[in-house]
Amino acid sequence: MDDFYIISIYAGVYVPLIFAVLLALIYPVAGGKAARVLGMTAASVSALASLAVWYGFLKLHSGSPNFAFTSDIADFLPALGVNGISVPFFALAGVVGFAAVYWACISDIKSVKAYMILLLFMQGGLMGVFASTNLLWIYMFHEFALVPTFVATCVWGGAGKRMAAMQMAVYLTLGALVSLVGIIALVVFSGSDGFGIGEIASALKSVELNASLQGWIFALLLFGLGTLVSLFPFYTWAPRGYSAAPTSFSMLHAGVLKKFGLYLLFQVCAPMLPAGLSEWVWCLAVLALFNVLYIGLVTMAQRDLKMMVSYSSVAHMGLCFLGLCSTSILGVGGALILMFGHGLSVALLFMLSNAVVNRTGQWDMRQMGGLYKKTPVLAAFFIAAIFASIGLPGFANFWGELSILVSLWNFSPAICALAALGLIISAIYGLRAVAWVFMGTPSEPLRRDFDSISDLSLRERFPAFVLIAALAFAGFFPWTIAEPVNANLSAQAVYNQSK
């Protein structure tokens, strides 16, 4: 039985990469239609394979903290496998990747063949991040997925694209280099013979790293990975980058790739460097509160729709960091559920924002208004996405935010209260965006062409429905994420078992 899921993991990772190479090889003779067909085929295989692996893990290994479906097919290929923490994000990458590629296929894009090659390379890299059991290969897959974002932003991006791409390149390259130094230090001082997560964990059982050394290694990883996740004050690349990047790449980066840093902190750093986490936990809590409150207030000041979505993505990452600060199974598990829900909801918001702008020709939300009269389906999807983003019941984000707040009360009632204030701020800017864009009467610039505005077409509704359905599924069946996550976290001594 495991053989089928092993094959599915490899298909999820390598089919997009193989199709990208294939498209590059036939580039001179392939047309735009062929590029779209190859792209949709690869994205569909990857999504179905990831969902099959998630189902198989829940069915066969949900109570195990170890990696499952592992296999070394060839020495020159990385060992792949999933555990309770990685498997939902492997599925997240598949689903968001499918929606992003589908949106690209139905959009009017210049040089669609080159666009699709970059998008498929990014998709394959993302799948590899959450399927690799080797720390170095996780890092390499991340870098492999990161480069297409820079290129796509420079070529197909919006206003300020070159400056945004340059800022992203500088921040993310520095963050990646600092985190690589931390990874190498962890391997060297653990005495591990390799970069496998299991190898490093086993080596650390016989080597006792003192608190000071753990603190330094954890700091390198925290601030390196934190930059990749837009932890305050290293966040300024994210709003400008997401706003300038093409929609499909914004969906993949903000929805999936951004989770890389937090994923490594939960999967590797905290369990292997518990004294380091303890040393930096209050510093992290303060910085995370700046994400929640300060960036939340900055988001309230935005009038540009895509910038509002971009800043809100940065603000919500603060709650995930606070989940780690709780050092509890409840808090960390909640953070992982919130990461999953946020990935779906922010990808959906970027996609729907693009649909709004395509119909109005406006980015300024104050220059819109009254769209619900002409686009009721678009309005319904957008409102549902905002409700998910601000954590209303029925969506995955609700369980994540609730678990984090409950766990924070045991950590610090004051921080819990401030984090709850951040949720109120998110509700304000989210609901205000709905009011500006869809409610009231059309603005003067919009009124001239109001009668020609059309609702979402059937093919535009399909990817929106896929993302909403995934959010609702995790909202009504949170155990599909929580059960394997809890089994993994319960095996880690760093997380307080009573919280």
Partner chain sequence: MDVELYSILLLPLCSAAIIALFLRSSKWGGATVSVTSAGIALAMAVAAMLSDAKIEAFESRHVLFSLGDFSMNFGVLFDPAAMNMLFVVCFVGFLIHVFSVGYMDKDPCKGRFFAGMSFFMFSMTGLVLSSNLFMMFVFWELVGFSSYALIAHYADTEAARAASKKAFIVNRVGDVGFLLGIIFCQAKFGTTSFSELSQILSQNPSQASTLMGLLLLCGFLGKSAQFPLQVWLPDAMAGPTPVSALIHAATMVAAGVFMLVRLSAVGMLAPDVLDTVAILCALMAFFAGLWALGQNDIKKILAYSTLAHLGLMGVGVSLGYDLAMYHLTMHAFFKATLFLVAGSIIHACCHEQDIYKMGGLFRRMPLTSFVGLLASLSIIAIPYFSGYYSKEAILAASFGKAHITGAVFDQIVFWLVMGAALLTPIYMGRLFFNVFLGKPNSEKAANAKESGIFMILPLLVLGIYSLAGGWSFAYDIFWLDGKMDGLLPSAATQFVGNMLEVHMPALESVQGAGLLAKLALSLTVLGLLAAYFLYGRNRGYDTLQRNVPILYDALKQHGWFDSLYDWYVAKVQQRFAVLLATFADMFLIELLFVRGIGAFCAVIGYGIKGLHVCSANSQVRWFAAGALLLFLLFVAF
Given for the second form:
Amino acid sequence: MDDFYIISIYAGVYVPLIFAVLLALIYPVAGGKAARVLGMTAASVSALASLAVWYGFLKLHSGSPNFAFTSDIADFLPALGVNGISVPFFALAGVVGFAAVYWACISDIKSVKAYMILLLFMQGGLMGVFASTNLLWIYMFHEFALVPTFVATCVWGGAGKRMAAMQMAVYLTLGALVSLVGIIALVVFSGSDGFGIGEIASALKSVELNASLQGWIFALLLFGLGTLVSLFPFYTWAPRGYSAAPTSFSMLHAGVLKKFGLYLLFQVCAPMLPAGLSEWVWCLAVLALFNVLYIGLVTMAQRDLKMMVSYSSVAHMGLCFLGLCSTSILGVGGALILMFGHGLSVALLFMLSNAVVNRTGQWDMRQMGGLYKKTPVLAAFFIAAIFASIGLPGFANFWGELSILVSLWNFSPAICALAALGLIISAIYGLRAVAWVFMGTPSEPLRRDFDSISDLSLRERFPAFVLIAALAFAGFFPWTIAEPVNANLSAQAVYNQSK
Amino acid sequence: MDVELYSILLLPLCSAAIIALFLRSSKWGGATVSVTSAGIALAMAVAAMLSDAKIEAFESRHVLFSLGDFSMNFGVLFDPAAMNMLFVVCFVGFLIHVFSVGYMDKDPCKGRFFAGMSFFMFSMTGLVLSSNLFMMFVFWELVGFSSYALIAHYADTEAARAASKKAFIVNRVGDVGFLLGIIFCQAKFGTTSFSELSQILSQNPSQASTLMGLLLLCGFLGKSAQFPLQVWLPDAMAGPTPVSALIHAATMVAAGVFMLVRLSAVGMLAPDVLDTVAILCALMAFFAGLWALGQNDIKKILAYSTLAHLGLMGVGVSLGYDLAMYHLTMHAFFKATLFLVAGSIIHACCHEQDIYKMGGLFRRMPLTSFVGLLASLSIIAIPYFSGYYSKEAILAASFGKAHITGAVFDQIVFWLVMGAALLTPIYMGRLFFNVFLGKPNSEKAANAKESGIFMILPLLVLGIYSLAGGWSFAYDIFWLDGKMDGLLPSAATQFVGNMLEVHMPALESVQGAGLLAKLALSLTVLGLLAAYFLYGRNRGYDTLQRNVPILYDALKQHGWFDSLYDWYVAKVQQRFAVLLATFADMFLIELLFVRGIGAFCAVIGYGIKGLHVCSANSQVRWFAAGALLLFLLFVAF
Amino acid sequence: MSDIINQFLAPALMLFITGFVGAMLKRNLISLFMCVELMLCGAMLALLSFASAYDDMRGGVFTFFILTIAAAEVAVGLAILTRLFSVAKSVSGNNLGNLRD
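Let's compare: the form predicted on its own is above, so bring in the form predicted together with its partner chain.
Next comes the full complex, and the chain you just saw is listed first.
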């Protein structure tokens, strides 16, 4: 029975990569339609495979803390497998990738073949990140997923694309480099044979790294990976990068790729470097609070729709870091649930912002208004996405935020109270955006072409519906994420059992 | 019992989903589904209360998810308090659904409205049936969302756009405190389930912490619109009148009171917390009554009246939670009636809402006006009307407490409550005399006709309850095998009734209680007379506005809270956010820090580039230098 | 033994220094090339003198390698210089700045 799921994992990771190569090979003769068909097929296969693997994991391996569905096909191929922490994100990558590729297929893009190749590389890379059991291959897949973003922003991006692409490229590569140094340090000092996560863990059982060494390695990993997740103060690449990047790429980047850093922290760094974590936990808590409060306030000052969504994604990552700070199963589990929900909601927000900007021809929210009359369905989806991201019960984000806040009280009631203020801030900017864009009466520049604005077409509704359905599913059945996560985290000594 | 309760809970949710997905543009489909689901929910609720089984508390629990030691439980607690509240919610909710069918007949977005109403019924039922604080918080947020969606119904108006946002955000501010209190409770007691808390606290009552109570109080302040978070309720009148009736008068704003009642019954509220509630709510009861005199819009007057009565309920919590529940139930009946009457009038007058442009409606809309009369007499607390019993109980309890303890604090609370009791007939009289009596003051009022059957029937039913609802609690009128008490199921009256049997004799035996009752009645009559002479006699304008405009404008400012908050948001908060966004973010971090590092690297790059002389000879020189360096290193090591 | 070495090493050293100084100072690229060849000559002479002094064949074999490579290198280098001259119209080493910013 396991075989089917092993094949699914391989299909999910490799089909996008293979199709990208295929598309590159037939580049001269392929048309835009071929590109779209190949892209959609790859994305659908990935999505279905990832959902099948999730289902299989829940059914067969839900209580085990180890990697499941592992296989040893060849030495040079990366070892794939999923465990309780990675399987929800594997599914997240599949679903968001499907929506992103679908959106790219129905959008109007010049030289869509090259776009689709880059997008498929990114998708394959993302699937590989969450399905690898080998640290080096996780890093490689991450680079696979990261580099297309720079290229795509530079070529197909919006305003300020060159500066944004340049800044993202240098900043993120620097962050990845710092974390690579940390990874190598971890592997070397643990004396393990290779980069496999299981190998490192078992090597660490015999070698006891002293606290200061753990502190250094953890610091390298924290700040390197933190840059990738836009931890304060290494976040300035995110707003400019996301608003300049083409929609499908910002969906995948903000929705899935950003979670890579946190995922690695939860999966590898915190369990293996507990002393390092406890040394840096207060510094991290303060920085994360800056994310929540300071960047929340900055988001409130934004008038540009895409900038607002980008800044809000940076702000929500602060809460996830606070979940790590609480060093409890509840906090980390909550952070994982929040990451899952946030990935879906921010991807949906980018997609819908793109739809709004296409229809109104501008980004300034103050210049819009009264859109709900012409686009009620778009308004409904947008409001649902905003409420999901500000943590309304019924969507996955709420359970994550709640768990994190509950776990923070034992860590420090003051920090819990400050983090809870983030709830108010996110409500303010979220609802303000809805009020400016959809309610009221249309502004002067909009009124001229108002009648030509059309609602979301049936094709456009489909990816939005998929993302909302996923959000609602995780909102109504949070145990599908919590159960595997719980089994995995309970086996780690670093997360004490307190709530 | 589990199945029935979950059906009552989930049926409106399914109705909302069906309407939102399929019936948005249908003419009457949405209304049909919504009203049917509300009706079935009511029938099932009443059936559950009339069931043969001896009505005891029923509890069930399912685990939604668990992480480590913490588990999120979803469960229902069907005890007498829940039965009382559930009856109010389902009954008033169903009648308002029927009313909306008539009121929204010309509205183009009926589907959206009824989906929102059904979703609200789901959220409110969930809140009532919640067995623990976390679940209550979940539905608390959902109720806030329904309120947002329904206030925003007329989304193209500036008023609705601002009011919906304000309602949600102010509620969120209260919710943050509420959530922190719940988390504190979880951390301290290890559970937030009401039944378990009751056990823990009955063994050791001193464990109730004041800080926890104050944090939990924030939720009440937000949801039930008390100081300092009351600013959203008057603005929420921008929504359609059935929404104001259901959500902002009868049920949602009462959810805060319900939460306090639950916590008080469990023993979570320390005496200091109860004192805080008492003073804040007494102040609100008094001042809201004053501010009602500065409004000309009929819905705004009723909104401030709701604020005042919520304040009374809060005072009731501090005096004995059964009194609060008593007034909650009575208030739901007569306030819903008043709002529906207002709705009927507004509909008939083509959305005219200024009371000085109405008048003479008694002749043109006799049924509506008669029901309006019943409800007005009830809110003023004329004996034998339902409002009388609950308000007298609170008044007597406040007097009793002040008399027994003799503390200045309790006396202040008592006199504030008396002030509120005096103000009610004044502003209600002002409303009644100008709307129903006299001559019509505008074209629209002159052309008003009685409303259709969908609006009249619920009005009549609620009017009867405004009159006779209180009899179920004050007297024992058992029939149908003891399962019905007057107009309510006995299961619903049990919570308040049982405690009243103990409470009332104690209140009546306080020295001077009889005198108090007479004094209150005379104040009521005095207030009515004052209203008649000040505002009645068909003047067509507001006496205060014309003769003492300073006072009128001061009252209209309703305590300058809105001005203060608007100033804070625009001048302090937004400016700070913009300062952070421009100075700290763009300048400090981006320019100095990030681009600064880039500039620094560029300078080094320029320096190194200067070393590159473009001649072949220099290459040889560099080569020689490098070879020399390596040789020296080799020799040195 | 030391005789041979002294007799041949001094000229080898002088060849090498001449070539080196010339490479550092000469402007004309062809002259620079010739100086590089001079350096190679000096190195070859030194190798051969040591080979003969210690009766070791390896010095000679290495010299053959250097000769071959020098020949190939001269061919390629002169071809590049010729092409360069037809493009840049000069063989002065000071003006070859096209790759510079």
